[in-house]
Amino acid sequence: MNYDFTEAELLFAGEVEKAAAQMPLAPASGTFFSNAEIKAALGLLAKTPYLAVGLDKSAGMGAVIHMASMESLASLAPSMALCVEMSTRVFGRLLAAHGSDVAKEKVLKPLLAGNLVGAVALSEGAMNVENDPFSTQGLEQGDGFSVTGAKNWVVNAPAADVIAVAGRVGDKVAFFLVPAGAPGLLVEAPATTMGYEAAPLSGLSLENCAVPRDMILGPFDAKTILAEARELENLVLLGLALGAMKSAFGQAKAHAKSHKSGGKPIIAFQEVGFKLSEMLTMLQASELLAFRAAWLAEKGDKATADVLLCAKVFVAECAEKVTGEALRILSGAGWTGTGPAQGAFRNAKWSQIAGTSTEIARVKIGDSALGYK
């Protein structure tokens, strides 16, 4: 692996930090972001490459690039990225491998160009889908499905323009592309959450939501799909995750070096500057398990899913470290105040609980990796 970057691959990240800086951290309005402001936020980075990485091969940018990017996107603007991610990256890159050429056209299209936001809705009864079968299931009706069922957690859903849903046929697993606004399809309220606030969560209900044969992505194997899936959902939380350290130990390094005890600055104590230090190794290190793993993952490689659950419970945990150790050096400025580390601190769980949980994740592990079966 070269972790060296292009001329160009500079370029790129440059321009990605600069959309992002213009991207807002709460709604003009409301609680939740709107779908007009996530399309916002979606033509700022259309101007990029961005959207296209992993979806359209002219984008030019590998995964690992991506994986640098999307920290800065996240470090800066971290609602608004997992709502970008889940649209583009999750979303996005099912509809690009599976789609039929009709929803490529209807879907992918305007989702490139930053005039779409997607969601995908996976979990149901529980955020787990390794263990739960599903209950949503589609049934042949015409030229297409009619679906029902109920999914929760779904990021983006209020404020999608088209739901990828996960529900069975048969035996296998489907993904039936369903747009807002849809007879037979209800939305619900977003649910208030501990940390990336604004994006907009909730769950859904289907009754016989009739769905086109070409809006429909498979059928699947259940195993193959869903390990798919979560693959490339634990890629953003990734990434999210590396974002989150980023913030909060640029926040709390800086603090550290205008604050003052003693009269001088508190980085000068060794407490300071070796927690700083431990905080900088587990940032450090996170970044390159997380790019080795987006770049086993773009090569195909058949190390890839133990690489990326191994950096799954590496870099998640080290989130939730990280961030709170910069509440600790920032002190009662990080508790009173609304600084980056703060919602960082928030938002690290969700790298842990989503996707593979890190409990699952080493479970998978020790039957993959350690070979126990």
Second form
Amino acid sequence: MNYDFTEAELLFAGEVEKAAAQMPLAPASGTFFSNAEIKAALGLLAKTPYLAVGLDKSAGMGAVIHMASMESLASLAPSMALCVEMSTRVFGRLLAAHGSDVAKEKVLKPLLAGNLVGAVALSEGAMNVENDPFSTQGLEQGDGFSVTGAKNWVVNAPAADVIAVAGRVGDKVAFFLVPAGAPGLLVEAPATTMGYEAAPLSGLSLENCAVPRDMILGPFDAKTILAEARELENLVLLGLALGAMKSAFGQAKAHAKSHKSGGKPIIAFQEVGFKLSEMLTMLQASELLAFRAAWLAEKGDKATADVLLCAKVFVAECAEKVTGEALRILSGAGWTGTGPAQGAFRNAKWSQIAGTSTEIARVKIGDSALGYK
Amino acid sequence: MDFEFTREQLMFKEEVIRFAKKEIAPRCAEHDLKGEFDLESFRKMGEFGILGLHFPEEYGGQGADVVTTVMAGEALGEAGVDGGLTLAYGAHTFLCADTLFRHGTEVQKRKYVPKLASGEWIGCMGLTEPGAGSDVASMTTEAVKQGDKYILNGSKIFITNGPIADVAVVYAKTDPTAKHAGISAFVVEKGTPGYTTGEPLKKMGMKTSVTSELFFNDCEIPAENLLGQEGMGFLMAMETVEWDRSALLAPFIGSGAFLLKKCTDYAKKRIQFDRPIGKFQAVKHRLAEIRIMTEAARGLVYRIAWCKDQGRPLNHLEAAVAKLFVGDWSLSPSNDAMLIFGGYGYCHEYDVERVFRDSRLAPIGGGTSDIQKMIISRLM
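Please show me the structure of the same protein in the form predicted together with the partner chain, now that we have looked at it in the form predicted on its own.
The complete assembly is shown below, putting the previous chain first.
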């Protein structure tokens, strides 16, 4: 047991923070980050081992310090953190774990160098607690597959160089690596969203889209691979939720110390000081639970699935509470200002509904306790 | 950062669970209903080695680290040992014996710690007063030095193990004009003239721990019963309080696992609308809440234990955060459990009712949740 980070880990975390501080909060023009802007951010991180964590052992950094660094990244540049993590930690890790040599050479290599943006297209109407079969499917055609279907809410889709599209192959599931501009791929216009406004997110459809055999991950047993993909996504959502809490708490605390009422800083009033105490308690409890979930996942521990779902529910819901309380402390300064709390409040919702939703997660935790798996 | 327990620690935890399930848990309901301290179980805990776990072997202990010690507390909760007995253990081992061990002279340590570690003697700590709860500095119990004696006058309240303790660590003002710096700690043995205890207080929960007032009326104790030096009492109390906010919280974490097991067993057997209630999402959600809160609390409590093992005492912020979390959030699992059991959960014969009552002390004892918020906000 060790609750400290090593010096090397802290140095790494500092480098990530420096990189994050240079990232834009909003696109230079337009409403959403472009492919070039995301690559610029990836390029900053490529100077550190960050992009390789979980993808390449040479990174030399583990899952826990990655979670802590993701928290910092998400607190400083939330929309970009979502783009970076969905590309690297979800798309990238699926590829690193299951990609062919060709796919790794063509896609993973530039991804690790910060020269490629990835996306994972998973959600569709049938994605629920039972994981009903996808409507998207790949049919063998020549030396590859022809993929047809539609996906919802794909982060990075409008800006991605390659999209890993989940679909059915018989009774199994595969991820088809579809490059941007591929014939038959239609990426919809980015949706306007409640939070992470600068992160491009859209639906997409595929009509007889040809994918060569060596650009396919799988096919796999559906339940196993979907659980793996959800685990990767849930870990990212934890880091994002921690970041939302950290930034909102930080702004609220600074405000409470500097803003005076009745001649004293408002933190001196129990109404405010106690609220901040509860927020810090939720933040620290969330951090430790998220760190432990990441640590278990890295070890491949059998407790991972349950603890990660517990963390998903707890951290995501604490994020909404902490960011909400931050806005109450900030009052008009939060409602009107440009600080991170108001954005964090909106962003916090994403960690509840994306990945395994908190409600589905509760059902799964309950099922596991009851032995109903 | 890693969260790995050693193989030995995990094996020891399982051993404690097995021991407690067999020897102690079957006796809990009876003693809880009678509101009686279970001396036999307490002594068995001593024989097993739990009462002196973290003391060196030469003082009758097992030489365990703090993490292992906290694990033992978690194991007791997980085995279904009632909160009253774990509270008695906590007050005895951490609030009394540990203070004697850390601040006593070699003579004092040799005299008291082995007897406390074995359970031959029972210990308590007298800090809180009717007019001095969290505001420790306002205590009025005085110790006046006269030659080679101290004369104690005053009273203490809400003292766990008070009526049954053979030895008490008592805090009193040796300099009434000073605030915190005027507090000193003393050892007072049962039977010392002028030292009496009140009738056991009737409490909502933790019924098997006996709680009372302590009275000191011209109570003469030898000067060598001073612990450490005059004026050091507040610091000692702060060290003690950190145990309150780590090891004493561990049984609450364990009781989360206990409740989950009880509730899942019940939810699989209880049939309503032609199916086990565990098939309903609302029940699954309550089970999930119990598991989630237990998992969230664990890291906070073990963080303090680990810090103590690294030789980092007085982790005020971390301790207050853990206490606030466990105190406030531990109420919801016991509430969820009671709602899963419905009417049965309201009846004494089901363990969840006892856990519900016992858990109510978590946000009160060892500094209320509001006091923890005060500490945290000041440290920010």
